[in-house]
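One chain is shown next in structure tokens, namely the form predicted on its own.
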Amino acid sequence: MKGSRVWSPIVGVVAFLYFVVPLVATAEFSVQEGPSHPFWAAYSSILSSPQFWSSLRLSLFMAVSAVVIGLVIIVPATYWAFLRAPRLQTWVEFISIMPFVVPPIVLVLGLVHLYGNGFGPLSSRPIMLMAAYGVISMPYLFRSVNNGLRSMDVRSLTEAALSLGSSWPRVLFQVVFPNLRTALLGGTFLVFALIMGEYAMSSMLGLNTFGVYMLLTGETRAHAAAALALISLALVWFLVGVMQAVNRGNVTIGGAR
């Protein structure tokens, strides 16, 4: 107990100073641009610039349809899993994590050699950076709907709505997401911070989302690159408060709390 006193406030302080001292040099360094350019010149310049609001509009919009596809598929199959048929639900989890396991360059590639030669609404890159991005959202939505269905009690929540005259998408719709609000808060939180900052599949797919804009930034003017990377963070940061926001409640059982 002594021990863990005395350490404690010493890995609080290193951890705090690992965190900030990056920033505060980032944000040092981002106000430097010359003495003929006020300190703000570099976030002016980001912030002025249509490629930047194209690309974070183009990321977020990717992002929210990410998350969608992935919700529509990972929710319905892990609550039939954990409701019917738990011995399935090793397969749903390890199909979940097999985006791991296929390279993101791999996975364009097979998109535009099955796609791009014309499939209708398929063919267009938009779309299949879409199921791109869909496919990699899986195994950190999976991991938390898994862990949200877990801390619940799926099959008694499900008796009670049935019993109270629940239709089975009222029951899905009205008691599991609800339920699962906090775990799909913070599955929807890492799906937005690895396709902001995705840069691969977007690339060979000519799409010239945020992560792209990002590193196109930093080749050509370093002093943006850092406002860049602050703002993005800030960002960042800006979600987690709204979805922090978002994220109160208690259990819903038919729509009755």
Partner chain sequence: MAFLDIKDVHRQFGNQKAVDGVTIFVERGEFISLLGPSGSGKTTLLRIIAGFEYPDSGSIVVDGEDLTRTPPQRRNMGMVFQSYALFPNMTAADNVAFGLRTRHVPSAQIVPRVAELLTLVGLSEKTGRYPHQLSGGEQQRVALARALAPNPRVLLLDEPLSALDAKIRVTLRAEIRRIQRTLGITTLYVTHDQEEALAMSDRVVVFNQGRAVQIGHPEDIYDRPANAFVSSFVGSTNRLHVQVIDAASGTCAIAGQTLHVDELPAGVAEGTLVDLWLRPERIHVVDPDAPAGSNRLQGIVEDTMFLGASSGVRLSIGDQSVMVDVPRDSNRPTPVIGGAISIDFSSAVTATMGDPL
Contents of the next structure:
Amino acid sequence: MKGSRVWSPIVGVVAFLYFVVPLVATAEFSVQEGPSHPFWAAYSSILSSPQFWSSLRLSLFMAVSAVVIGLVIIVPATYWAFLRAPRLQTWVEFISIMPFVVPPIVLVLGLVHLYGNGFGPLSSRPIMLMAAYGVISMPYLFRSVNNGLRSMDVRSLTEAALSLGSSWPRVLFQVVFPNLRTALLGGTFLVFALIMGEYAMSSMLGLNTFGVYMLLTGETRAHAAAALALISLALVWFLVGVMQAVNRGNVTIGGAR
Amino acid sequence: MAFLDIKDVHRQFGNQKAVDGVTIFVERGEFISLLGPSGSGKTTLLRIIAGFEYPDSGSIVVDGEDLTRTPPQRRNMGMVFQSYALFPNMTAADNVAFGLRTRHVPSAQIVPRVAELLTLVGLSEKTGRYPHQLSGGEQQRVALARALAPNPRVLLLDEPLSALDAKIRVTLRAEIRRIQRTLGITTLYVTHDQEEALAMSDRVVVFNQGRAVQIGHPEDIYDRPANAFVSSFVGSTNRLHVQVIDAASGTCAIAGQTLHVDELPAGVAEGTLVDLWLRPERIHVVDPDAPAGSNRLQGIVEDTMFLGASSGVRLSIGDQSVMVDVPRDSNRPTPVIGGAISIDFSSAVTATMGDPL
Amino acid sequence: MPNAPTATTVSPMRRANHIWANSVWFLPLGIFALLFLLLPSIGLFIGSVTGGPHGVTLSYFGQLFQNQYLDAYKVSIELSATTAIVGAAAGVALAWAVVGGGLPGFLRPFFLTFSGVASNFAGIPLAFAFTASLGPVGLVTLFLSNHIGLNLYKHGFSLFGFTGLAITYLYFQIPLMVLLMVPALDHLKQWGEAASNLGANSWQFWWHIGLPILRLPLLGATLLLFGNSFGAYATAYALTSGMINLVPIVIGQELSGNVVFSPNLADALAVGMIVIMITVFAVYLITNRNEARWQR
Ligand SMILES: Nc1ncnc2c1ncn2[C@@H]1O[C@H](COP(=O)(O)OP(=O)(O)O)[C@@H](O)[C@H]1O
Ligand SMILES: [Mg+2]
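Switch from the form predicted on its own to the form predicted together with the partner chain and print that structure.
Once more the chain from above appears, this time first in line as the rest of the complex follows.
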């Protein structure tokens, strides 16, 4: 198209400015703690803060739990629907993408109102958060598992294993999971990226996750907040980078907006 | 009682009768092909034998043992899939070893057994390769070795060659047959390729719409097709509509010429239409004034085509067309398009009730 | 089977076994979704219609029409619609610049990777990045007023109001649109080549080919963008310190106990959000299905 040659560079430059300038500004801001401080002051104060590390650990733990929960509920259902109950496939997919229509804040509200006033272990806030993160991870994990199953001819592989005398656990652990690994990695890293910066749900449940720590820091220290924004960006870049390297073209909506 | 008895197996998906009462008795060491068009129920029957599907009714008996409800893990049947279905996360050797590991064979015995099988399929050099590092043909060899490794009682192959290109298909089918003979393993081989079925098998089962419409040796199937379907599905064939003139003597007419048929369908009346099924290579082009053989018809050459070993001639008799294979012979003039031509064929032809075209 | 002579037919026992063996695989998902997704949602619904003096009541839904809450829905919908439409337009323009060959090829992987990152870069850190750039003492604000003489905040701009929020949301909306549209545009490009080969100019191409083909994908992607910002909480909360009147923020106030009002009202607000999200998603699914049928 001839026209696109003319305006494409303009669009490109404007987009580039819009996306890069805030990052450059943030970077600049983060190194201007003041004349009496070295330029890395904001970073060193963050990295030496115990709350930074403990919140990061908590978020990491929550992300791992969410992925484990997500896999335990999604993989068997998706696999079996794929293999033996094609009519249930739509249902599994429907349930797995339902979290899209329940915004995070609405989900916590529902959980807190239902289980908040004593419901055994379910009324524990960390467990509620874990469950909520498990819920958000469902659509992403479903998509990776589904894509993975589609690309590996799971039916024939399962039947081959069975006809060779394999038990069901062996089929799952030696055939299905190893071959799903790459596909799962993509979804897993995406879920990590969403959960590592999540704020709404963890703050409502009163847990000091990385997102909550960032907000608390930002309320008092503007330069440290800028530094944190960059650290968080680096984290997301790493996680999404791995995800994209693993499976191309996964698009995300929802999560930690 | 044979080695593998498939007794009156039925399987229905919704309203679709995928397998509709199939009975086959397979002798020990026999190589049987299940041949039929796509959708005729071959795969479903094979999967029932392997235990991936259960029949609605009927039974699968191997060596006197009823396996109809036995889960696939405990049937000891080797299966080879069209898509190879090699485990992508394992090397060729690990794939072959898989069935031995599930049976807890000591690893000291696994290694030599794997080597033996990979040598048998001609892949002793590539034991450490992953499936994606192997060509399609090599992958299917590994899959064959993997299926054979645990010494299965029956080997089942579901269109194992149809994803491969023509040349490899021919070499590999000879090789499968060689290996099958060496091991003497009872084998069921599903294919929609009639040439493959005829070339490889001790017996062929022709499938149509969930039924085994004919079971027999390849020559029987080819020369004495049981019905119109087998005749048109196996090999290429001409279908001639002729009108019965005299049922008792087998005299029929086509475009004003008469011919004789040894065996007309039972109970045809004069004036009814019957179909004759004629293989192109069973029709001979003759000199118009040569002494008449069994049946002599005159036609007009419509087209000729070069087929390599022979030429094909399409001629018209009235408003019907007939294909004839003519061996290439430099002494004989090639038929000229638009010229008259005489053909001759035996009166021992298959005739069926003609359905209106 | 009526016509089964040597019948080994399926016994009821076996059928029961079979159903049990099947359901084991679905139980974890079923139980989890029931406990943490369905029951809480149903709980919200029940909460929103009970609690009044007469048992079942619609008074909480009635209260949604009071100015404050109606306004929250209005602002939420306006913000989502604005960022969805602007984001969609800008995203398509950028995606076409990347796909259509108007930009050097080596930029494509860069823009795609960056879109993946930026569409996931949201919430608190995004708010910080924009505060550092466009806040009252942000570097861009200072640069504009010191070097160009344009004082944004004197001209009524505020990062912490509707416009500022919209500009910030676009940082994840545009990249999401790029990711959603690149596959469709890649397809379109082949037709673009065919069309220019037949002598069509840009306008003719877009009018006769581009728009008809992209209409439904565009609509679907725009709806996804709408949903994407409709439920967003963290970015808005961090930027405005919870001062903007959006539905998620109002719900958050009830949850964190900052403002005392009835939990049942919060439930009603939440049910309202779910209803809107379901509507948006349903339209998306319907248009997407039609598209699939139409492409066949
Ligand atoms: N799992 C199934 N569900 C529904 N219909 C099936 C299923 N498997 C096979 N069929 C149907 O049964 C018929 C026979 O299929 P198949 O055994 O695969 O034929 P073939 O292998 O000869 O091509 C086909 O019409 C097919 O659509
Ligand atoms: Mg088949």
